[in-house]
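A lone chain, given as structure tokens: the form predicted on its own.
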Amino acid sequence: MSLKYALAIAILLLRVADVAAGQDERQWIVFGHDSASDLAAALADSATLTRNQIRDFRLLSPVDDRAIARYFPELEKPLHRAFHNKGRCGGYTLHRSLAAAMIEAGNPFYSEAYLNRSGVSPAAIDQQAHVAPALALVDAGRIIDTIEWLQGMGTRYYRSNAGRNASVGLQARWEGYGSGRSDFSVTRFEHPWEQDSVIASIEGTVIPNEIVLIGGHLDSINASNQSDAPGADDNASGIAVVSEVLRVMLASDFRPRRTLQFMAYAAEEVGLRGSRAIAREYDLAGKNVVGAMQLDMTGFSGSPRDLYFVTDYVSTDLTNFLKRLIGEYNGPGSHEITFGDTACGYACSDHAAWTEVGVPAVHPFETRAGEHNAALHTANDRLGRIDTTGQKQALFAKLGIEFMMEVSKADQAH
């Protein structure tokens, strides 16, 4: 069977499974099979689950390197603790039906043949006239201000009023960046929990039906005390960078040929729920997303280089394009970026939601895997644990600007 035919069948089956499942609560999780024994042991020892619930957590046969199990709401905290102890952020995806979970576990969009395909990124890097002045506008102080503002909410847990307030407040902040521009809008994507995702758009002038996007997750989590989840690094730092990329793009009066979108996803920490809802809706609506960048944690300096490209569940071609951008714009000097590679070993952030539906995605990260900020998912994830100058975070903003401008391309008529 050809790859193209297999992908077409997979898309059809995913859509049928979603329709058949209706709007019911998702009842199945898919996760890395290497976590299965640790997860089962952790749940068996849980003091918060009943014997029937533990018995009902049925581990099924794996599909390749992934496993599937029953899910019920009481599992949220034990799951988070189990995956966190294994050094994983999120660590699983949620599904409405067993059929959908089975298909996702064997999704051909995760295959190396698909992820390594060529011709995804632009052939030319040719936006120097727009990129160079934009890089000079990046303000590290503004990035820190945004981190402090988000941290100051106390929590951005997706099922809290504070989580909802974070969405409302971020929408207002983003709207303030582009007031007066008729091609600019900010909306909230509603979910069946308190927190909304937030989406800002700059409409393309020539091919508006093609979308280039950058995003990060807005929620925070602390399974020990959800009211004390400041999430400065995870992921106020990513949202602050997305915000700065948006501000600079508007301040530069950049008029893109393709539509630009900036996303703050809800509920990433509990199975990529917000980004998966958006990616699925875009896919069903036939929206053409040509590239997606994920920014999840940008401020902790736990490894020798400035950033590390995640190499699994991403587009190899688009990742290499970002490395070419660094070669063009971030050599020795004030904008210099040093980089390396790392692997999550699982679908570790919202980029995987786009990969799941066949969108080329990239994920630059702050450290190598295993050298991450130990304060993540605790009350100690505060600004003092990461770069308080904003200079490290500013490097991610510069790369984000380069990505958005070079993939969308400027309308030369403006």
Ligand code: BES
Given for the second form:
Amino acid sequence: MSLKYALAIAILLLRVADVAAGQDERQWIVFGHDSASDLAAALADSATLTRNQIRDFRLLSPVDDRAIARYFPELEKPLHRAFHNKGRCGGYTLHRSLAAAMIEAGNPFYSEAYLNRSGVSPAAIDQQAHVAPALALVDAGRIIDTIEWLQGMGTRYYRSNAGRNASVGLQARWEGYGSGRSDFSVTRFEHPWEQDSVIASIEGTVIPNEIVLIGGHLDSINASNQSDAPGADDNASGIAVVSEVLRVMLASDFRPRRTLQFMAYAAEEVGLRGSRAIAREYDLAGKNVVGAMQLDMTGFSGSPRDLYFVTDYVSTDLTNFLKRLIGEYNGPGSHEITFGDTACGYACSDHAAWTEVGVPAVHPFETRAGEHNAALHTANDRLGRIDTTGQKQALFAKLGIEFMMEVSKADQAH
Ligand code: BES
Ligand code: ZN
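Since the one above is the form predicted on its own, can you give the form predicted in complex with the named molecule too?
Okay, now the whole complex, with that chain kicking things off.
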């Protein structure tokens, strides 16, 4: 019998015992195992806790880096102190039932091992013959054209006709990049609201069931006037970069061993709804996405470096792989990229939808979080507020091309 089953049975018995004892009101706490020693010290110091309470606190550890324990109100102060010492604000969650605590403990956000699950990274960097000429094809002017086209729609709100037209229009635009290629298709992924997500695929020649994907959200929002949401930076700038990566992959006649997908998600601004629907469907269907890059806000320069890698709700391994790619392809010269790290502090964009289903995701962002384009979600989020030459956005396109080519790998037979 595996440890997993033994645990499941132990938990079931505990739960039955709970119900039998009529103790449904009790709460459960989920916390990181790395905090266990700080917690033990804080609890031992506490004058308000009984020995039984301290013993009960270390009840279960269901996954390698999360622990579940009984919770009682007297714990609050010592817990707060222990987590604060570790430099975290929260660091734990409380649940009414053990079942809910178990689900939370299995949340992939918490497990480094889960976040870093990846079949391909760190991978060899060996596609120079394909990447170098492709970088030269990146056209900043086309990126600007796409941003203008998208902001010109007035709004791309997910529950509007304009939002729907954006999906239909983008499908046609993407189809135009690859006319005639039989391994290329563009489909719309329907949702229970007006706007569709748009998905372009270039079928892999050798391992088509492994998918490398790049995406951004197509929708825009303006809380004070739904019909005036140009969303130039947030996120026409990301969709324009995804579009340019797709155009260049096709223009370079790159034939990937793994399948490439390009996604424009609907309804991000209302809670990652489009990307979650896709990620969950892919997960249920057993589709193997080996890496996902999110592009959301690429045009505004408000921090010293060109771009910043978001460090939360992403794969650290895949992020490190991108930093290696920059080392290989973007040193001083016409393709130079400087970078730093930043954190959103919450599930701030669609990369989190992939992280939630265990797909390694990365999110390079325009600035340090907090120094970003302040016009987002207003009628002022227009092209004039971002890099109108497209040079900044072009750096993200180069990184996207490097990622798509180096993770998917070219079919040598072509
Ligand atoms: N692009 C933003 C997220 C963002 C804004 C990141 C500023 C870093 C700095 C995204 O489109 C957005 O607005 N997300 C929502 C969260 C979503 C779950 C509704 C947000 O930040 O409120
Ligand atoms: Zn956004």
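Since the model is a prediction, treat every value here as computed from it, not as a measurement. Residue numbers count along the first chain shown, from 1. In this text, the rigid core denotes the largest set of C-alpha atoms whose superposition between the two forms falls within 1.5 Å.
Colleague: For Y329, decide whether the Cα shift between the two forms is 2 Å or greater, given a superposition on the rigid core.
Modeller: No: Y329 shifts by under 2 Å between the two forms.
Colleague: Can we say the CA of E74 moves by at least 2 Å between the two forms when the core is superposed?
Modeller: Yes, its C-alpha moves 2 Å or more.
Colleague: Checking T316 here: with the core superposed, does its CA move 2 Å or more between the two forms?
Modeller: T316 C-alpha, core-superposed: shift of less than 2 Å.
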